[in-house]
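Presented as structure tokens, the chain that follows is alone, the form predicted alone.
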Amino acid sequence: MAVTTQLSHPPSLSKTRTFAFSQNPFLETPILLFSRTKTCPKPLKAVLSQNPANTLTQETTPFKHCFTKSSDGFLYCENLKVQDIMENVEKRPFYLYSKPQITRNFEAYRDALEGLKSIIGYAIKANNNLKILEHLRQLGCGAVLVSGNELRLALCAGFDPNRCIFNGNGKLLEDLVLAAQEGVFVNVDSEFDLENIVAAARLAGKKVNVLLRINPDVDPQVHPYVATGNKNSKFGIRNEKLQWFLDAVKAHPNELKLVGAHCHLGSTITKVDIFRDAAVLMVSYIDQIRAQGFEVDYLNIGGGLGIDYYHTGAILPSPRDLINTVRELVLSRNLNLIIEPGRSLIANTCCLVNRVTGVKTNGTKNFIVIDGSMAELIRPSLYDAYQHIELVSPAPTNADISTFDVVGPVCESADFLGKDRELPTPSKGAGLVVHDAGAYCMSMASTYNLKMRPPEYWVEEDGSVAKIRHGETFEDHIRFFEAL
């Protein structure tokens, strides 16, 4: 079983390193073989659907996770034992992905959108690994951007600018100039944002295709930190100001072309009726916009579909459930549908793999201390997010099962990956994974306490393991201060 490590030192991506497991993929102690080669109308308010007769029929096939615990007590990723991978990579926390699962997640959206004119715009903020972006682009994704550097990265990954959407409530002029030059769709988020887009269009000498990001004031029923479509959100324009923005666009015919309307409700949404409620409002706004002579062809309903972080077997809405809630509305207006999945494309494809440093008890609390931390994965510390945790190999037969907080070595009481988890008492050095770590984990990692950002690997379709990002080192940190 080959393990191919792709080096990604900029600007060249030509270096590769290859090492191989012995031919039996399930050996307890694989052998490493190394070789190297260089190679507005009055506002409308959505009412959430309550009528059981209108309840959607959702898919009832439970999601099959790419990480599975086998009857032998070991955790596997696409039939490859995670323990074997741990023994053949750097001895530090690392992110491990399933490339086939990324493909399967994309295909679920692609198949759901059959019969519609559409753009699947992957939200780069969820995970900005260049190799993952290149793979999604090859599958047919567009990109959703929230910074100038994300735009630059999308271009590096080869995304078609005409399938890219630039979001954000504080876009900078120089980044908007680049977006205008490249022909990227730009969402208008405020009065000053519109002024900056007009200035960028003049500097670039290009007319910009814009969508109005309308705040529909719909409660997505999620954590307030990830709610973006209610009236107190910093995002979008208030619907009662719609006419002001339409008049402003009309006043700049050489700089702006209004092509669509956009909304984004939030993240981790598990009730697809919420998307339909928003789409009903958005289609009404599009009707009003078209009535004033604008040729509006795009409806962007954002992203935000949730996943089963708890691993309880809950049947959550699928991409098909989501698309089916808005399909008839989109077809009735002959619209191009833009969706912006991030979490639902990438989260469940990845684990953060850690090693147990030790076990301790203080007072009535038991702790499993691992080498990973809030620096590598901050979601639990940031907004008390839950992510499933388990050991990668069977615990000793005499191991007690206890309730633990799983914590890292960072000098903060907030440094935890999970609280009150029932687990077998692990041995020192045992592997422990935090599941569903593909979204908003590595992209939010830091070097706090000089815990350098970890490497990333993925399991390929052929069962090989490729390195897709180098881990940062202390020497990388020191280089920021050279020649100062």
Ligand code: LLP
Contents of the next structure:
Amino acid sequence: MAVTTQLSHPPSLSKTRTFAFSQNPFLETPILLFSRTKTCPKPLKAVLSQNPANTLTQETTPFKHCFTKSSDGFLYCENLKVQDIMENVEKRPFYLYSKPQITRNFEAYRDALEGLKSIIGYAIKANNNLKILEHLRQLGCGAVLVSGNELRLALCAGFDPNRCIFNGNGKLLEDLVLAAQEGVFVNVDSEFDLENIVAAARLAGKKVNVLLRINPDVDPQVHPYVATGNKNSKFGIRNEKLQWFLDAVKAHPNELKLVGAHCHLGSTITKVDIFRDAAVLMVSYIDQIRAQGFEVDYLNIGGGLGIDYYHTGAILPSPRDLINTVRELVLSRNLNLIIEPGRSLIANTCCLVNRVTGVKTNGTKNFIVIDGSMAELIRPSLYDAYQHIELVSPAPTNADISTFDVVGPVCESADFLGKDRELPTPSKGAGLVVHDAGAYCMSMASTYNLKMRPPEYWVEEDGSVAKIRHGETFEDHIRFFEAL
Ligand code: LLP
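So the form predicted alone is up there; where is the form predicted in complex with this ligand?
Let's see the whole complex now, leading with the same chain.
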């Protein structure tokens, strides 16, 4: 059965490159321009084509997805041919995002939360691109952090610390001190974590707003690697220990202020009644906590909403479905709802764009070998996760359709992006994308086999393409050994 695995310096920003797709209404094919920051724009040969499918659906469909295969057989990101973008970037593979899709995903949560006091805390671990963080912050997101460096990055991106939540089962004292200084919410995960938070508060000379991360023991029905809300997980406090934690908070009135309760059930969850079951339990814990005189205002139900990785058109719960299952509970207790989405905000906004290096067979299995690999995108190897794969342009008319494993060049048999995929036999050099690569792909990328981390680009609202992160280089690697 298919597993439900749907499953100390900020980067230099000085030289954002922008591809301006200027559209002359009198030309059938607008011209692609290339410019480096403010310096002289250089015309490039490539040509941009409008996606007929997008033009048709825009007015009638309320929810628009950024990547569409048009009737001309080409894949488009918003209105741009991915093929054209691929031919004009300096390096492949690369991550390609749609900025408008990030906005649309945020708006789906914002609209769903109307009428509730709430914080949308974007889980930075899903994707820590600074440009993306700045965009989400401008839209109104708070941030969910799991390390001191994620907190530093959130501050660089301009997030309001009062809308940030620091999570983790092994938070370090020095990171907790920073969190205390900055005034971010901290989730208490264990007895020793509470001790460290008290110590951090004393060192910072500041009282810390804490939430208790309670393990509700609800099975999220997902791959074991991404399940966190069941009893055997390493995260959170045991619910039967709640009183011990309440007494410990009471014993530290100068260091801790209890403001709420938190849970996070797991990731890739595709049934909202799981969130509802957990929220019912959490609200009863909040009742117990309030009964002891604590003025707690925040219910944090974590992240975890799944997305349609399979591209089968299955109707999955939306942010609105999620919020509606807990809305009455939240209102009934006059709570401020914190949610911590990562994947459902960012995963579907991006593809990893690769080039086919060649096609081979071992007699029993066919392989499409691409330039991308488990180094750039590890989810299929690590969780056996399915991410949809397709070619960016129409295959030659005589191309056979076969079943392929799509693999990279890394020296490991675990290096695959997809198994048993039915695809037209691509020509050498053809573009091939791995979809839904916005979450836990670049942020989990490595330099294994010295495949350096790829550059990232996004398509902007005006149809221009901008580089939002430089690709890493061999020279970056050598720098770690300088002056030793
Ligand atoms: N809050 C907490 C406390 C979390 O641990 C996580 C994710 C989130 C929020 C965000 O969850 P999301 O909405 O993104 O599902 N690397 C795995 C996913 C690990 C998720 C870990 N926790 C993957 O590639 O699927």
